[in-house]
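In structure tokens, one chain follows: the form predicted alone.
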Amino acid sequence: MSTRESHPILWTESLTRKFGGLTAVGDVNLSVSSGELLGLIGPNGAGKTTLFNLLMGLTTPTSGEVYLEGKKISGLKPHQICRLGMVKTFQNVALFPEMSVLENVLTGGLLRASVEEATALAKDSLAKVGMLEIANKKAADLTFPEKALVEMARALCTKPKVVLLDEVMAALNETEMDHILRLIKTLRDQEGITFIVIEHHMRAIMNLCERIVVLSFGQVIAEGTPLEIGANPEVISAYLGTDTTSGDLH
């Protein structure tokens, strides 16, 4: 059962980021409910990753604000935002190759715990993603799907309330993707974690998310249920680069 509540856990007000004359994110007003599974999609260059970086303090807004549980977090450093309960995974998984899986994951727990407590948190996080049996394996020897799950475990080790997943299913086959989808749903249902997911695999987004926000040229052009988004002419046009006025997004 969803733990989503009626009030937002995360929201933005007129969030904007300009790079010179280019508006990468323009006047975005985003509201995310607690426990929601929200998809963020759009063509390449739409501003999705820039928006994630603004939420996490990796990029400073030109204007606008970000709020987490009612607290203004725009202007804070990434580690401060992480301590408040929001964490981001990275598309290019950056594990410490010479360290073990367990050592990589416990680095996330050190944000708010001693080494001993972080180690216990790391083991628990690895168990949640089904990777505890490879805890002593060197990160350099992991397959890509294993790296993706270890990256997820490291995020969980920070005890997050909101997780931003940036292309976590890239380069996975359908079986591996289905495993990740089930894991995300389980973590939402059992832990009450809110997930915002950037993903190019439309099947994954449509099956996972309850609501989808579509960006194009830094602007929100649509939001709604997967069914509504899949039949939205403006979304189809943005993806196909045509004046398509009907059809489905697959």
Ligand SMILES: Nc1ncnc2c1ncn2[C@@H]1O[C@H](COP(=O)(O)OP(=O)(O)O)[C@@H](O)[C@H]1O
Contents of the next structure:
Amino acid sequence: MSTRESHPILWTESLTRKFGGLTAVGDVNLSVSSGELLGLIGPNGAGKTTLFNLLMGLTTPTSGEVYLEGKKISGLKPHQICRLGMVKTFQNVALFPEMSVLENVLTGGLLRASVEEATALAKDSLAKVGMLEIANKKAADLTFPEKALVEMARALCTKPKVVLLDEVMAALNETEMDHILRLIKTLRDQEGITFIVIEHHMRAIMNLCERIVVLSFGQVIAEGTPLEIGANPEVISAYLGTDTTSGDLH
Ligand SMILES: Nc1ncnc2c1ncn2[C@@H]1O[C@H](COP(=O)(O)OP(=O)(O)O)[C@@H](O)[C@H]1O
Ligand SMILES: [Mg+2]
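Mind pulling up the form predicted in complex with this ligand next to the form predicted alone we just looked at?
Up next: the whole complex, starting with the chain shown before.
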């Protein structure tokens, strides 16, 4: 743990994004250790997706910077950031419906490799998520859990060091979610991939993550272990409005 903590793979400096008068992300200083499983939570509209978009170069910061492995990446294009090793899944899984699973996953690999190499990489990525047998299925015919796993495989196909997961488990039941949680842990343990996970389902976040950052109105309002976050009154009130005794965060 201590070696991980001393080597941030990703950090932001006063990262800010305003939309007109609205500060979607305000002055965020985030530091993520290599191999960390970090949870990002906060009420709807807190700025979580905007923060991911800023990290990926999909949204331009109003001010502030993003660094990946010590290199400033804010100002770079999303495909350049992807080549440097960071990838994001989309909140509403956006596969190409008429293409096969393999073709969808392959699109991730083409940024880095030739078609032959990307095809091999795509098969390897599908095998890692246990979906190789549906490689030829049309994306439009996939179930929700299959879609989530294919989206994961597409991210893996870019050979990422850092994966940003934006609510990939939203439509899944408990068993399907547990499968993805185990997969994320395995990928971290075996390949050292760093994950930042946005998820509304508190049990998933609490079980998976070593550290949780809480956003509210674009600001980091709390940060700590799942236990610390679960017991933090400010977090509970950010989720539920005023005071509560239920302790249920969602
Ligand atoms: N492209 C945009 N134009 C204007 N406002 C936006 C845009 N994207 C996000 N916002 C606003 O920024 C705030 C944060 O949104 P978002 O990052 O999607 O929150 P979250 O993912 O935490 O639900 C919201 O108030 C949202 O309406
Ligand atoms: Mg969002």
